[in-house]
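Taking the form predicted on its own, here's one chain by itself in structure tokens.
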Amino acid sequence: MTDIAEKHSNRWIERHNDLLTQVKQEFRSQFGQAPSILAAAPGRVNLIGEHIDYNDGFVLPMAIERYVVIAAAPLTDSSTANPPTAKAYSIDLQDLTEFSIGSRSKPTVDTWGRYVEGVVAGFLDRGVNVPSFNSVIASNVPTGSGLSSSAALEIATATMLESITGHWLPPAEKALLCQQAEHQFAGVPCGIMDQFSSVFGKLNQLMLLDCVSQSIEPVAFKADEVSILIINSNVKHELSEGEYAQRRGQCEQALRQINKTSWREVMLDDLESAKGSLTSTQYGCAQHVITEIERTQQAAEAFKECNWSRVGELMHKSHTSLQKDYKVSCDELDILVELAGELGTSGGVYGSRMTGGGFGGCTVTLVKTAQIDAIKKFIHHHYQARTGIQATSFASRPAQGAHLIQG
């Protein structure tokens, strides 16, 4: 390890030792012995390019400084079970998950635990020898809120397995691995955003992230005068899930209908053309991807000129996009981009707007950094005000991806 990598691992253990010294005894009480392994995996905040990395577009999210940690320990000794059976246990929901370790396609667990099981499949599907072990899971990546805390959940799951057998993927193949565990055990089809920001997160680093090429440009974040506020509107509407799998499919149909292989080939004027025969559903969903595809490239360009209010313009217009075009904002999320917007420059806000899959969820905002605790307090309470709802909020920088901690 060098110098630098060095700073930068002791630095990370000093800022989320509470987290490190909560998973480690917790493990010494569910197993009786000290983990072998810890690994660690961050949850991501996209900037912009919200719902477009499942059709073929370009996204702009960092790694978050809030990360899932997983205490492990193979076991080798004779009482070892066969088959071989993995343990987790979630101190955040107070679960222990138990499973046989086989090769399938389909999850025989429920809940979080599917996400764990997807992952192991995957090594199991690679060849790969996975042992009996035992394992324990802490998170300070919230739940339910566009933070793509199950991305984390598999990503930190992966690295873990990883040491625990002696078999190291390559980054982006981690990633596809854990997509894949999401598509087939969790039944989420998602795009490939949430797991390469997981793994692929660098510090002071934004990626503009080609979801066509899976090709990752870095954009500098460096400058200390402005920072990304996460505010959680700390509501999640039921219908999210079956929404999102259906928004995916109103765009295949979309570009079916345009007559195009993929919505990189798309143009407005194309767009146009067809609209006689698109739904309006799947007219707002195609004008949203063609823009968006196009805002998240200037908003790259934007941040690698410091251009703070141009960044804002194009979050703003994305909110709008998702709000009317793709449907995908809640009334909650639209009150707090609208407060942001009430402060405006003057009050420290450049722009905002929903991240994630929506109906709830967070907010990502950028702000100039002096003002930060101004602009949490006037959000809060004025949320509070008109929604009966407690908002919570935290700033972060571009935070380092999943490694290990031991092991």
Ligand code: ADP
Given for the second form:
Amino acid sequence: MTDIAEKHSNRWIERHNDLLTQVKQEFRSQFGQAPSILAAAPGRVNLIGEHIDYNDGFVLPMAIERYVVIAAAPLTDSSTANPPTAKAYSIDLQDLTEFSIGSRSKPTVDTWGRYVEGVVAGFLDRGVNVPSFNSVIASNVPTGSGLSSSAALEIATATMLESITGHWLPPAEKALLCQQAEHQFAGVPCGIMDQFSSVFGKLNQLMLLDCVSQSIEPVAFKADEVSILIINSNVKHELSEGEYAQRRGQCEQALRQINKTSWREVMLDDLESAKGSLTSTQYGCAQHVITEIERTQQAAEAFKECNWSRVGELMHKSHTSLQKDYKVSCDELDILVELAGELGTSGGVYGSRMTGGGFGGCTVTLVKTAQIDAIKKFIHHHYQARTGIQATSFASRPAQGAHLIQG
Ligand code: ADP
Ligand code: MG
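Could you output the structure for the form predicted in complex with the ligand, given that the previous block was the form predicted on its own?
Following is the full complex, with the preceding chain placed first.
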């Protein structure tokens, strides 16, 4: 390890010591031994480029300083079960899940263990021999809030399995393996953003991810005077899963009607020409996709230029488009964004928008670091007054992607 890598690694361990201690202790109490492997993978927040990772777009996420950590040990002695067995205990859910390790394309467990099972299946598909193992999971990534705890769980599992099996995957393949696990085992037809962010996250860098070529352009984000504030509305409206599949379908139909094969080729003029053949829902979806692809590239440029007002303006437009055209926001998210807007630049807010799938979950807000406490106080207070719900929030710098932890 280089000196710089070692310094980062020590700092990471210091910051996340609570999570590490917790997972090691629980491993001992579940399995009566110390773990031999510790792996961590972060959640992510998307700054702009929403609902376009599956629409040939660009997205601009960063890994966040919230991680899923897995402690594990392979079982190699003669008492090992035949067929080999995986055990995983989630501290957060206080639940032990167990499945036999074997090649399959569908889950045999119907709990959160599906994510682990799907990743194991991905390794087996690649001809990798996975032995029996015990594992314990601890996490501080909020779940079901659009910060991608599911991808963090998958990528942490894959990182742990790489270490157990000695089979190191090229990073992009690791992300794609986990995406496939999410599709096949959790039944969520997600794009590539979540898993790529968790694998490729870098300190002080955003990632402009081209979802067509799957290439990443790093966008430096070092300025201490501005921060990314993530506010959890703490609501999740039940309709979200079905609506996600519906939006995907509407976009596919709209693209066919416009007679193009990729959203990358579609201009607003093309949309206007095809307007007569589109339903109003399809038209709204297309409008969002086309404009959001452009906004995302513009926002990456604005970040590079440290033009915070411009970033904020684009974030605001993105929210309006998601609210009015794509129709995936909800009252609670709109209230959070509205409150941030009331503060405005003089109150320390450059811009705010919903992030993630929508219908609840989080907003992401670009703020002046010096005013962050006052901003949180104002938004929490008024959100509670208007909705009766207590919001939670935290700030994060762009964080390091998945890695093993020594010790
Ligand atoms: P998000 O990825 O936005 O957090 P999802 O619904 O995609 O929301 O994924 C959340 C699911 O991932 C949880 O319901 C659970 O099944 C699984 N999960 C995430 N974190 C954990 C954890 N610490 N322990 C067990 N399961 C987890
Ligand atoms: Mg998820």
